[in-house]
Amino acid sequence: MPNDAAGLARTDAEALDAHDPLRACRDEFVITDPDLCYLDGNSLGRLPKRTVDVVHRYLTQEWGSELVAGWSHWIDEAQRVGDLIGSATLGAASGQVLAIDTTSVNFYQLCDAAIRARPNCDTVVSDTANFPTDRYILEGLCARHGKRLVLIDDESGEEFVTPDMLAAHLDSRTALVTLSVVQYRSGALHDVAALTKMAHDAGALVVWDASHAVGVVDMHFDRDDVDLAVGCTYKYGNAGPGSPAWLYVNQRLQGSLRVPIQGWFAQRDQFAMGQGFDRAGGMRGFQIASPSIVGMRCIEASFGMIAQAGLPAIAAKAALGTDMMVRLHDAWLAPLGFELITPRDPARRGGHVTLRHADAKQIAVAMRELVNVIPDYREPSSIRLAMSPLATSFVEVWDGFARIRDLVATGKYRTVAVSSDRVT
């Protein structure tokens, strides 16, 4: 098999690594198998070494020794760590982000609040390619509130909502528009500023799901006048499986929106334990209950790394890495029956690319079992491959694609059984 693609040799990948301003970051992650090509950082990021130390110190020097007295400084962790997420990754000033709960809970809370804030509007707009949980929650909310759910369908197959497509569904009846910053399956990146302004011009509120963008896309929520947003911390954020999610509420909306779950952390005089709910001001009014302190420490460690590296440098490396993937696909994989469904324009994609193949599910299993490459598989027939800039090297990408090429060209992937594992 050839050792270069469209003029891109392995030595070119080595040169990119040698001149990569983020190259030292890779050494800050736990890598137990140096031969592994881990191209699934869009689903779960690698473990930062500093997280092990930070969590150990929390267990021994905080919880272990302080016991319940630790709550004197843990009590406001959701706001403090939320500010770190906001400044490092969202372009959000202090006092607008909470690190708390799960993305699904936060999405439910903010969408419900947005719908109820527009009682005379009967339409909610999203798209068919949005993340399944978001669509399912919207179905339930619309049924509960008697609203009409409109799902935009991109018939081109790009899974991307253009301004023209959104405009066709916006009018004075629209209460809420909610989309993902980066589409979970295709990797397509939406124009947050343009679509938000369009919704505002129609009088609607917007909730963005940034789960597949946070930590890899240079976002500017305050500048772009974003209303509301949610996201996770365990993908490009590298904060670990099940780590706390976050929610963003623009300062201008904090006094008027009301979320449906009125928890005791949102009570103005929390420890008075009084009768009746008296909502606290600011972001505290959007918090339900106690934060996961060990989860906060994981976020501090990993998002501290992101803050040090800087999102512009991270996004620039993601663009180079995904461009390499596109070029390798065109030279090596397209002739083998693969199809790229991620936009070719680097300004229109996040940190992962998605390839389709008739045997994608079997190929994805074989990649793990036969050639030590970790992707993830999504229906229909889609393999997602990521450049997670802090942890992934260019050589890792080059080698991973070379192994996929050889695996499929030789037909060896057909020797493995299609997995029955629920997790793909």
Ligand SMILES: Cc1ncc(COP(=O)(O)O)c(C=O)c1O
The other form holds:
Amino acid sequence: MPNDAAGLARTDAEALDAHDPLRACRDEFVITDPDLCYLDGNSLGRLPKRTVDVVHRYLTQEWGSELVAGWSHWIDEAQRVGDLIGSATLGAASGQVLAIDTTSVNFYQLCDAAIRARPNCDTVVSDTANFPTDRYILEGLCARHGKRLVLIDDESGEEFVTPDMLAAHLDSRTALVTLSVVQYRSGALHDVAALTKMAHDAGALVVWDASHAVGVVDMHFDRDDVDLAVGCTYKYGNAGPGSPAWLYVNQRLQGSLRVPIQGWFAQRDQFAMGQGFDRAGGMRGFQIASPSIVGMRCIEASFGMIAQAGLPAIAAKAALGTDMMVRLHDAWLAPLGFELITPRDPARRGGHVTLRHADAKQIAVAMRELVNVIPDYREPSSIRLAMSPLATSFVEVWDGFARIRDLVATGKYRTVAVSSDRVT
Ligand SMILES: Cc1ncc(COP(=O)(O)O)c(C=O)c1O
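Counterpart to the form predicted on its own, namely the form predicted in complex with the named molecule:
Complete assembly follows, chain above in first position.
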């Protein structure tokens, strides 16, 4: 198969890199192996060099020397860093985002609050392709509150909830609709504004999980009248494994919603340490406990890079990079038994594409072990490959796809054992 079968030679990828307005950003990441094609930034972003300095400075000049006195300026960091996440990536004005806890905890908190805010409704709507933690938490919440959980099933394989599909499941019984902005497996991007409006018209609240969108999709929560949202910071956010997540509560709901865990950070006069819970106003009323300050520093460093680059430029590069993947798939990989399950229209996807193959699990292991390309594998039979715009180059994508092609065309991938690793 010729190397330019897709109408895209390696020199075209080099030209795209040369003209990439974000090309300087790649040099701001720690890259220990220049030969590696790291196409898994949708799962864990690379380490920004500035994070190393920022964390070192925090350890030596803040924690190390200030000791407990540091809390006088650390205390409201969840809100200050939340504002940075909001302005850089969510289209959210200040005072609506907290950087805190995990996506799962934040999802539980906001869904529970939303369900209890509609006591006369008995239905929660999500979809079968939503991220597992969301579905498991909803199962538990619905069992506890005696609600009905309805999961929409898009049988087309694209895992895309259309307005018509949602309309078929919405009525006056619906308390809550919760979906992912970008589907974790197929990469399909939902229409946040349209689906939110439909749910509002039925009287329901909406919780969006934006984990696979934050830092790569240009979102506009305030403009789109989003109610509630959660997401992580370690994927396209590049803030590091297990870095704190975030939650968004639209200003208009902050006075009326109550999260179930009443921790001390939500107490109006926190350091009076008195009897009885008296909830603080604003976003502090949604905070449980102490923020991880080292985590805050990691988010500040990496989301500062996103703010500098700007979401429009980042999203434009993601569209170009995923378009390259689609074209290389069509030319090289489809004839080898691969099938694209991600939407072909760049306006309908995020930063990753997903390819199905009968031997996907073994191919994913062989990519890492034999040809120095890192994807991730998701059941069933799916390989996810991402353009993480600040760190990934077009040549990295082109080389990665050429190596997958050769690995599968030669049948070499069959020589590796399917991994027994718990993490895929
Ligand atoms: C869409 C989505 N939601 C939730 C989570 C869970 O995140 P956490 O482990 O931070 O709770 C993930 C993790 O990858 C995710 O992709």
